[in-house]
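As structure tokens, one chain now follows by itself in the form predicted on its own.
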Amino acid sequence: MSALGDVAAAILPPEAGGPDPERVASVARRMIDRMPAVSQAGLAAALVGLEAYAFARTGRRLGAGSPQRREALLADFARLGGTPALDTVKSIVLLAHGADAYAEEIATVGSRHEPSRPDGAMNLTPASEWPSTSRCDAIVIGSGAGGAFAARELARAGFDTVIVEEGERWTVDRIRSSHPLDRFASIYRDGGTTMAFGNPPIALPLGRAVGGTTVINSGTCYRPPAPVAKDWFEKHGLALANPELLGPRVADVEATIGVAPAPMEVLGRNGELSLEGAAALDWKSSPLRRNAPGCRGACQCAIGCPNNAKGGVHLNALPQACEAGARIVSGLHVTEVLVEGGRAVGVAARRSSGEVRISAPLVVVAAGAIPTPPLLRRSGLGRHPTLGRNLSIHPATGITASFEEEVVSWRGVMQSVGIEELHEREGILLEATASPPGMGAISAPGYGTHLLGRLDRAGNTATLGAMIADAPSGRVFGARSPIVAYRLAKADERRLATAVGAMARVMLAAGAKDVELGGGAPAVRDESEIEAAVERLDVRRLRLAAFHPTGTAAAGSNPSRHPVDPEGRLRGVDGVWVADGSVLPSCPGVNPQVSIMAVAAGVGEAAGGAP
């Protein structure tokens, strides 16, 4: 705690108006306690490294020096190669401070209106109340985008279906009454600390709740791009992407989750500025299509919508599955898919009070592109040479732009506007994306007084993000738990640099005073400065994140290339199917939830009709 307080004092010096560092450390501890042991160890190592460096340079703890001295030590530590460690600690400090400072506003905004709809009616049993042994016709592992739609189709086909979910249920009342940092730390897997390790490391946040990542995603809904779907069908032999089947399934998904363009009246100034900048450049742009009927612009999608406005599957597909007879057990971790004589016979799972066994001749794995390969390996089903490979993650970054006018980016839709000028030609999609109040501070550059100045001007700051259609440059290792490795391809580094320049052009065209690019590049104040600034940009110093892992159990017609067959069966075993983002054989190039849902519905139909 004292080391975390020292670093908090250096990053946000209280002498210059920053928060009480011990208060920040105390709030951060609530998040750290929910991290896995390996993440806690990494954080401890980073803190020890910072304190050791300060002591070696000054003979005192980091917190003992003046604000100027503390800031200089942080800058020197970063220049000597300590940026990844420092960024890790800085993210936790800023997230804890921002979430706590704005907790009252988040609660007030979230409870201003009655919910747009009630919680979904589900036949849900907590793991503590589930019998130690049970039997059914079909088990679906995971309740997110893929699992919900596969389970719905199985239940409608008459299968007694049990959905096993590791996370908990978050009702609208629970969301409204919880501290924003507790929401973040609890709904995200591993307290939000999942990383793709490489140079640079990339944050890869994953949801863990009834409804999966759809509970905390942006709500953005793109149809599978026609060239991508054609490639899946013709090049990879993915029968699930047959246009005669995929089109109707996409239409059903959109109707189920309530897809429509984001309405202008709740878009917010952050989105409006992106539209204005794109229009000034004559670039193609529009409000994004989202599954958020009744959106009130609370900008809390990333920590659970307090209005039940965003149509995560916990509000539609899962209740529909339960209406057809499916049951959900929450808080239960599947340790193994059980196989006897080359055929699935059920799953073994773990809860706090001991082991659970559920028997069934059909198992659908829909744990997600990161957890699915380790689960199959633990089950003795991970022998295919490409399982865990072929990982795409849509690397993403963002910029911040200062305006004379008040923007207040967190008043409006969290992800509001899409700019597609560079999408088809260069695989770059720009999306105006804000963060919940106070929680976007983690992307602010610098330390000390410079950083505090940026935070003081947060109300006049607009944000714009970009993601790229990346090469399958990653791999998921491990069996007990996933270890994600990702090597950013050179072509994708160039795409990211191009994206940063494009975002700066949009914001300057919208009237920004200056734009912070990140990556060691100077801020720009005029379009004529962009090219030179981008040339100085070090992509590996950008703050990168990724949100859409796909491809790690690719489905297709080539047995040597695709671990999963064209309809979703796992090769080499009877009765095991895969229905999550891992089966998409190449990067979708857009926010993939509609693609995953439509393909998973096809898997459910195929599994339900299989002999």
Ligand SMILES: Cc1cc2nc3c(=O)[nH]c(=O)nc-3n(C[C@H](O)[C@H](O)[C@H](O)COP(=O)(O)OP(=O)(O)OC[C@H]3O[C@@H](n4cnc5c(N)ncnc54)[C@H](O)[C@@H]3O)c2cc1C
Second form
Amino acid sequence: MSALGDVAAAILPPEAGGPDPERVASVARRMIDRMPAVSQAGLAAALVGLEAYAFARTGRRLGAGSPQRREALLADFARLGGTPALDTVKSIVLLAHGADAYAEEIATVGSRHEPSRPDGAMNLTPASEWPSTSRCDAIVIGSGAGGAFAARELARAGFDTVIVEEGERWTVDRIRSSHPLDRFASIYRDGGTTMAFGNPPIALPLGRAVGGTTVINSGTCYRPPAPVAKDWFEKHGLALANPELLGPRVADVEATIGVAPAPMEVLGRNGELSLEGAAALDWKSSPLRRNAPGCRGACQCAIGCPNNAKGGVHLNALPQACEAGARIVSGLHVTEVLVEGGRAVGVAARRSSGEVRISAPLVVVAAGAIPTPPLLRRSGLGRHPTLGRNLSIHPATGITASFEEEVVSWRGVMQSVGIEELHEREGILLEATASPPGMGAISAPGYGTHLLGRLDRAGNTATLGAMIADAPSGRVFGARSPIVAYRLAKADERRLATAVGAMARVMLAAGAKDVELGGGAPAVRDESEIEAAVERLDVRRLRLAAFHPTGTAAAGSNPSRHPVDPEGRLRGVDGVWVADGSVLPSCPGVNPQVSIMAVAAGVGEAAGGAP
Ligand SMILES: Cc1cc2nc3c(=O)[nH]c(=O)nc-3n(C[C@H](O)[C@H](O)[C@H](O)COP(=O)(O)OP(=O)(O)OC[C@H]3O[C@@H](n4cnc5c(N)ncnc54)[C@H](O)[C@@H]3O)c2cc1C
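Right, the form predicted on its own is done; let's see the coordinates for the form predicted in complex with the named molecule.
Now the full complex is given, and it begins with the chain already shown.
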């Protein structure tokens, strides 16, 4: 048996009803193959550590012996400080098992209806067919939320625009016919393993596809909150946040991507319970506004919508850009922005068969808040002292609540309901968020029979998430690949604990039997237990994730504080603009795609109108 199979057998013992460990290992390997070498090395070290520990303790491999023996070995290994290594392996095993166990249901649900709309019509060329040298008026690096809108404005202004995207195109047929784990491992950067390192480490997944992270995001659409936009405009001098310009751009974004409240008939029980809990507490809540007209509640947003219902930019802004004349190259990684005599002259890029050069006097960098700083550095444009700093990630955590009734959180809208009671006062936003079928198991606690019991009861479990508007506490290092460091601020730790308590209140008010808080706190069964449980919660042991990196090339009027000027020009060079999440000067405090799109449209307009 392989080392990965041994661990799978210990985490999910087949004797107690768990899956075939070698099957789990072979599915997991499809994901591991897509991880960067450094993550593969970390995983291999964790596996070797586990096997070595088992051998030192018992003289046998981890996979040998009874389920109880294996479970005890895992528990001891964790107690001796092995938790981070074990958690890494466990996440991969559970993701592979969950995705595989539900693959058929995912395929059936995903192909039950005709797609809500056809694939977007795009002028798209795979990198292998693109000439090795070419010329155009403007290049946009990255086809995500920011890049799509900036490119559309440039193309509409008459610029011969080429959008260069490292990821591939995911048509609705391709999504429907691919195994869920392959969707996950391919549409996410580095097989979905990107992290912010710190104490605690925080998962920071990023999309890589034609359409960027919008292909796998949850589809929630918040406008930039008025106080935040005011701060950007007045304190940071971000001209693009001028309310007279931002308001109409937000309205245009919403019309383009099709924003409307999630309809009650597809919301699903997971969202309904959050609404009921919030109503019982008299807390402000409502179905979220989403860009998903025609949503069927397949709960697969995070692995690509199988109905073309969620309006990622591959279904709207990119086709509109192409209609205005833009071209897209997919599968092409930009290695460098080329500069001569202080002016942009194009980009150098890499495909499997070698180098590509595209010449243009205007380059818009929209690679996302994490890849943009390294790309600028390796282009010799990383001199500004705050480039890569000022990173906010909008940290998120979640709780699970058990109900007597059947919930089946994955039947309905993936991210369905927002509870804003603590938003204005504390920067805490609660959102009812489920996972695609089987894939929520990734955060289930425990091992062995206990864990299998948990997975069996998944249908009676509801999930609720919370995000906190964080102080900029992170930094992106590196020039080749990004390395992200993040130190959770004390005030943000407290806010996370408050958020956990608030989520527990909502779920208990909705009738939950018990709520697992995580972070080493005991489960709660009654509102009176929450305060004491939250007191015992260790925020550093919570399972944290973040989905909204911003701020690493902040735009604003202060040349020593903002690497990018108020309209989106990178300082210190002519013809280079930035139009992605990195230009937002602070955490918007809400899901950021609409803010990024509106600001990027402004960058595109400014670049298109600039002499
Ligand atoms: C799981 C998940 C759920 C989310 N849910 C929501 C939500 O519900 N609502 C919301 O508002 N936000 C959500 N977000 C966040 C939102 O999608 C992002 O904030 C937004 O897409 C970021 O836009 P961007 O333009 O900065 O980068 P991206 O959309 O990430 O686009 C950047 C693109 O650049 C490409 N690229 C990078 N480097 C290069 C290179 N060197 N050469 C060529 N191409 C390159 C990347 O492959 C990528 O496609 C979610 C994010 C995740 C991960």
